[in-house]
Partner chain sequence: MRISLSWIRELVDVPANATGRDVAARLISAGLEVESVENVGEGLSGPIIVGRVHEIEELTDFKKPIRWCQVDIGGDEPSGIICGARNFVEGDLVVVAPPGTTLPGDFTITARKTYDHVSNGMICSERELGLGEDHAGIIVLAEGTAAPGDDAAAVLGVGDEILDIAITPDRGYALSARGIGREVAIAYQIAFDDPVDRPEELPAPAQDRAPNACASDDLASCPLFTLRTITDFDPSAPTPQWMVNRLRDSGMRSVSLAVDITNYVMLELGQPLHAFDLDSLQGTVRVDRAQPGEVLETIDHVERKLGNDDLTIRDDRGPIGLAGTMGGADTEISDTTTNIALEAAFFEASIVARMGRRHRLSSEASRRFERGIDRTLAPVASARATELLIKLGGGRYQGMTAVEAPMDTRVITMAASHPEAVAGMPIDAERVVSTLESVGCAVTSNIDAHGNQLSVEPPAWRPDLTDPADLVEEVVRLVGYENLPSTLPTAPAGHGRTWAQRVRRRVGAVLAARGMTEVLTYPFVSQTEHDALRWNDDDPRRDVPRLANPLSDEQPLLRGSLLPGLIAAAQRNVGRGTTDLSIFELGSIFRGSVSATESVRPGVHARPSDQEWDALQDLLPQQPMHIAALWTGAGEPRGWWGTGRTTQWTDAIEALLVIAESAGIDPDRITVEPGSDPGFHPGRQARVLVDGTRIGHAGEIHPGVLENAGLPARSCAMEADLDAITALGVDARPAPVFSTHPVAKEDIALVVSADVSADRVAASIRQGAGELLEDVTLFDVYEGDQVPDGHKSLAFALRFRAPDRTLEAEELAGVRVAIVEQCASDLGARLR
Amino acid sequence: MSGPNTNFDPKQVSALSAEAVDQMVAEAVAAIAAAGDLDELKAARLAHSGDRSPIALANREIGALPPAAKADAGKRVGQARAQVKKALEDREVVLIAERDEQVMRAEAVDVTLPANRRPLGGRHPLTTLMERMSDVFISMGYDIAEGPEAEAEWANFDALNVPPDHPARTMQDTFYVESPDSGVVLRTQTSPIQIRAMLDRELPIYVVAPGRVYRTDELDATHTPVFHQIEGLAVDEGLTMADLKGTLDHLATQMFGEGIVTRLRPSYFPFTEPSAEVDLECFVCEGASVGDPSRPCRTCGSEGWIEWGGCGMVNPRVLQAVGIDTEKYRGFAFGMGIERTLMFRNGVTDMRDMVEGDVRFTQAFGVDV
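Chain structure (the form predicted on its own), given for this chain on its own:
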């Protein structure tokens, strides 16, 4: 019986040779270094340090070696496994730090920034529209005039040639402060501001009076007891209806765009003579629905025109009431509702939306300043 082979060289076993083990380590270290994230590192760990990795398979060959060769082979494979483990740990530290840095950048919160938990608000479209209309007249050389909302009955009616028995002066149409005998009303139009302007200012006078007015109307889709008007007054030498028409055409163009057509339709107002209604050509059908039952227009009722406001030459009695020489001076005046203008410009169909305070209505117009 022969003794053990003490001259066995483990280098003769290809899987356990120094060159083979060094190659395994080099491939493992290269794969680990190439891992770009933790998932790729996990795949490299399984491929080069798992149960089916080349080093693990080589380690299984040690059991078949003679006792004298096991120590040298085991040392060589152990050192290789330690190198791979060290490379894995070092690369894992780097990749975790990179991942944490990316998360910190992505989820960074600047605590010095001001809080913005409330939605951005906006001004009411009636306010901005009234200011835009005022700006049109300012660019034409007009002044903005203001007056009290609780007005003397004389300025609201008498000075404007409204007789005492006129229906507008009854409590069914006008809000009186305390009683009809008090002589104080909530102004039914901004025309009293024109009276005050003619009493206080030097001639010639070019003023525009925007503001809130009151009438005893029921709140519905087209009426409200509190609404807004803008009225204009010009008193100078030689003014005519042509000047009035040119002024209104310019305002209509600024409000509704180039190409808008206006007309003056004869009417009656106590404070102007002659008087007219200002109509706009329907901007939906442009008059095409008139006489054509197949093309009805809800906006103008197939009439081709939409009423916008009233106007006319100032009645001489109004000028005389404030002490203006009617032989030398003439004037024209006009007025239209801000709500009505907003409905035309933006397609608002229900006036109640303007007064109910729902932010969803205001937000549709954006943040306007």
Second form
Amino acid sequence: MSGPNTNFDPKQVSALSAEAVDQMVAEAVAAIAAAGDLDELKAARLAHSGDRSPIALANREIGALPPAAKADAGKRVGQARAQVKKALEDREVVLIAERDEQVMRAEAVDVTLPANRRPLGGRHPLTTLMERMSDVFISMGYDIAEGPEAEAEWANFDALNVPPDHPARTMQDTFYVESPDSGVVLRTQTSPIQIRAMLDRELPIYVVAPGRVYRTDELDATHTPVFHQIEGLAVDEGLTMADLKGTLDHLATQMFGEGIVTRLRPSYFPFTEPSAEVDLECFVCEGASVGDPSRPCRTCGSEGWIEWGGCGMVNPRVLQAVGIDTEKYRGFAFGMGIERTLMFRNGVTDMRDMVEGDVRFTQAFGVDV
Amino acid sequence: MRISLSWIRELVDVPANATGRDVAARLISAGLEVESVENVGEGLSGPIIVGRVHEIEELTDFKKPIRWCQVDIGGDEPSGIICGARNFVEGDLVVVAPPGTTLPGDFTITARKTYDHVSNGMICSERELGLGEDHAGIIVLAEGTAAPGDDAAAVLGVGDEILDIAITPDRGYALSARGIGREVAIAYQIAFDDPVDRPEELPAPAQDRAPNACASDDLASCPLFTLRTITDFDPSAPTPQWMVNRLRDSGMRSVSLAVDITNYVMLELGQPLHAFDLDSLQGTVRVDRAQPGEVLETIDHVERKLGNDDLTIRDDRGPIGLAGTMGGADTEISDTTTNIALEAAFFEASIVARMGRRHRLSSEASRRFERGIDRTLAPVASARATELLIKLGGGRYQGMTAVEAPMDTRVITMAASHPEAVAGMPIDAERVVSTLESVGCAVTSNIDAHGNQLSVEPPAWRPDLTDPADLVEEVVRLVGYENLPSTLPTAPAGHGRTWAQRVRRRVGAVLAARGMTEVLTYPFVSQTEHDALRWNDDDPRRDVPRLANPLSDEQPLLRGSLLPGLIAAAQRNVGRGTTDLSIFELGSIFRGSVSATESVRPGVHARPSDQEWDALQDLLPQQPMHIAALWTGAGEPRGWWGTGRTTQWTDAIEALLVIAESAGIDPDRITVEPGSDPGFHPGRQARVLVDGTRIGHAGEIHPGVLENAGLPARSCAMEADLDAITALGVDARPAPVFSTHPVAKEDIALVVSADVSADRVAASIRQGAGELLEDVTLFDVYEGDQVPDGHKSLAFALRFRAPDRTLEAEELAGVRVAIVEQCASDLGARLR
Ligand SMILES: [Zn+2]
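Moving from the form predicted on its own, what structure would you give for the form predicted together with the partner chain?
Next comes the full complex, this chain leading.
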């Protein structure tokens, strides 16, 4: 080491010679390139750019040089240091990337392992189907009306133009609460909700009423004593059967897709006059199974049509029972079975699946039908 | 109503190439619900031959008696045929399926050795030929019907088509060939010759015996009663095969000529008839209400206890028949009856319907009276039946007695434009008039300043036509519903779902998203199920309505809780191998009883008064909407990740809290406290309150309940009143106010007596900490080393924050001291 104030010819300080500096750089770059991982790079950094590295030592020598030589040597050494630093940085980027890649490779998992630790549950398809159908009507401006399941016999029958001895009362065998004379029944249809809506609401009325209803049928593959219906009612000035048909057509399209064909067929219900059954053309065979035993259709029983529900113009006697002016207002009403709709829309073949509460049934539908 | 196409063709000139399906399609479009079209003898191919049984050899060496018969089927030699039936004798005419013929069910007859003989064919029953359900024995044809060797298919009407038509209650007239024929004629727009208009061919009364007298003592219920007397009838005369075939095709069995004729005329014209054994009658046959306490044995051999609501046919001894429903056994015609009294009457629909309901009795006659028959038909139908009795059974007509009240005329006034306005498609006045006339109405048109007013008098066979709306239906159905255009009305702007409807939908979706599955169970329960849940005798959930006519006497009650249904559903799932369950149900429950006597019945001709409507509402039981859930086994399943997690009481409470929060209830309004439901584990159940109002309970089901139900140990449940939650819930929630200054976190562990609830410790912490405490979370409960016996250590993570500044260490230290002091003074807690 030289004293600071001694004058030296830079050419005589071998450590600062151009050759020596190039040699240092070459050694450093070689060592850096040879570093196989970050630890080796750390060692190379210490050896070739640390405080005791040849370049650092050479740098210190600059101060001892005469002023004329300082600038030249300083420039040389500075370039050398920059070269080494660059080599270190480049190598570090490469080695970090290599290390990261290795770590992530080591952390790889079998992504096909089952991921269902908290499986989705399910809402009952009857519930979601009722909501789905209600949504169609809400979009048309209808409100959802409700009523109790244990209902006044007056609302379930009398006000709907089913007098006490009418055969219609035996058509749908009724559960009576406490006694046959109590005046309380388990509603046999969602139609008493019509009566409530007409008594409670301002005209015009556009409501849809999904709900649970009861009839004294034993449970089997096609009957259940407890089932669901959705009822629609519109009471307004100038309503027509064509409006009823259009409304049902819209619902059918929303539920079964464009191109579904509906048919109204004359029928009888005490609370509507004229009355009709609503049929859907079978969307599976489109009628091709009729009279052709070679291609039977399970969905429509080879009838070509599927009975969907009942409908009609509200019988003026019903309007009268709730005090609506029949000269001014007309109504239409319709109702369909939710179980039935689910059966042919989603291919449920046994009614019991819907009522037994076997979770495998509901889970298959998830949270919407 | 089942009717053969050949019968329809006899009444209506249907195009020759029209098939049963073609006719059915026309009828369906006109509003008759044709359920099926069947072929008589569907599946039968190859000849069937009339045979005469020459000789019967009884074979007795077999397990059952067998006959070896020699049957003349028109060939040179009789055919030997083995037969197991016994309802025939030598000389009878039978129906033989020879080898090569295939019977319905794809059964081809072959000559084969059986019972030690080679049987050359088969002697057939109705059912074997696919003609009907009768399989009591083989078919025996009446003498003279056909000769051996004749084609039996023609004799039996094979190949005819049968339309099975479901008749709606308003179309009673269609329960007859006459009514169906008229609809077919209208559908094909061809003339209809009403069989009622046929000239009567009744001989003059023989006058060697006075006709039996009759009377109606209740003209309101029976405004028309007729009785014809026929003597010297031959009870052994056979029913002609064509009539047997028609009865069979309409689903009725041939019984005897006299009974067959009454049934045949009923099917033909729609008028029920009843034949009495004249010699068993005593005095005038009259119609009147029964005396309370009277008893009648009907022909089905059931003793019927009668009351004043029963309309009876009576003679001097008392009741001999239930009017329009069923005759009495004592006066029934028998196979020796030679003198007949033939009743034809009109009974009011509602009284027959009531009797049918009271006696749980429905007959071909009552089905027709209940729907309303043609008020003028009785004498015509009874003349027709009498003609047949005389023609086919050789009787002598002795005359008719009758009583009749004057008949009201019905005239309906309707604007000719009304059908068009209701239908929403053009239907001109001419079309309206012609359509109404085609169904039998008499129409007059009055054109004045208000337009064209029609006066319409419906025919006697259409008692259902009373209002303009009924006429509209007739017009529109015959113009064709298929011609209706499809238009949409414009509803006023709607309101969307109500708050309660949104809460229900949201709660269902939230629970399903948390892995729960919705079930819908029947609401029928028993006290036994309540007992199984260990409810006390005075538990309000036992106070539920009872059904008067439950499907099963085991479950006569309506549910007062959703839990029994969920337990049954869980049992079913567990029984089917699904032991890890989390199910829920959303539905009405029923509370309170219904008085059996306080019936309120407002009228139907005007809106009920508010008092009447309120009185109706008061009749009804309470029906709040509940939500309940049940868990068994693992809530988080076992898997490659580990052993899964068994659901426990906390899951049940959590679900209830989630439901409340889904309804917009802030957690700080909710209190959880120990519960006391006897159906739950006494130490592992909670009551949940919102603002002090109880909304539900949750926890582990009582081990005894689970054991009896066969459900896994530790199963849990929850039930809540969703109506209460909805009422307490908040629709539009206010936005929160929160500080953006830094949070300071502190943990604190406190040792308290084991019986001090975590909730109370947290409350003391909050009180001691004051406003700066943002959140307190219990993260550890510890009992054991370093904690004295009878004590536990509760560790809480606390978060502090000031609204306006960064909290300093000294300030926090002070708060910490205040918390410890508060807990010490409130609960005797000390810092661990
Ligand atoms: Zn089909």
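Residue numbers count along the first chain shown, from 1. Between two forms, the rigid core is defined as the largest C-alpha subset superposing within 1.5 Å. Since the model is a prediction, treat every value here as computed from it, not as a measurement.
Using a rigid core superposition, assess whether Ala87 undergoes a CA shift of 2 Å or more between the two forms.
Shift of 2 Å or more: yes.
Please check if Gly238 moves between the two forms, taking a CA shift of 2 Å or more relative to the superposed core as movement.
No.
Tell me whether Arg45 is among the residues that move between the two forms (Cα shift of 2 angstroms or more, core superposed).
Where the cores coincide, Arg45 still shows a C-alpha shift between the two forms that is 2 Å or more.
Please report, in Å, how much the Cα atom of Val109 moves between the two forms when the rigid core is superposed.
In the core superposition between the two forms, the C-alpha of Val109 moves 12.1 Å.
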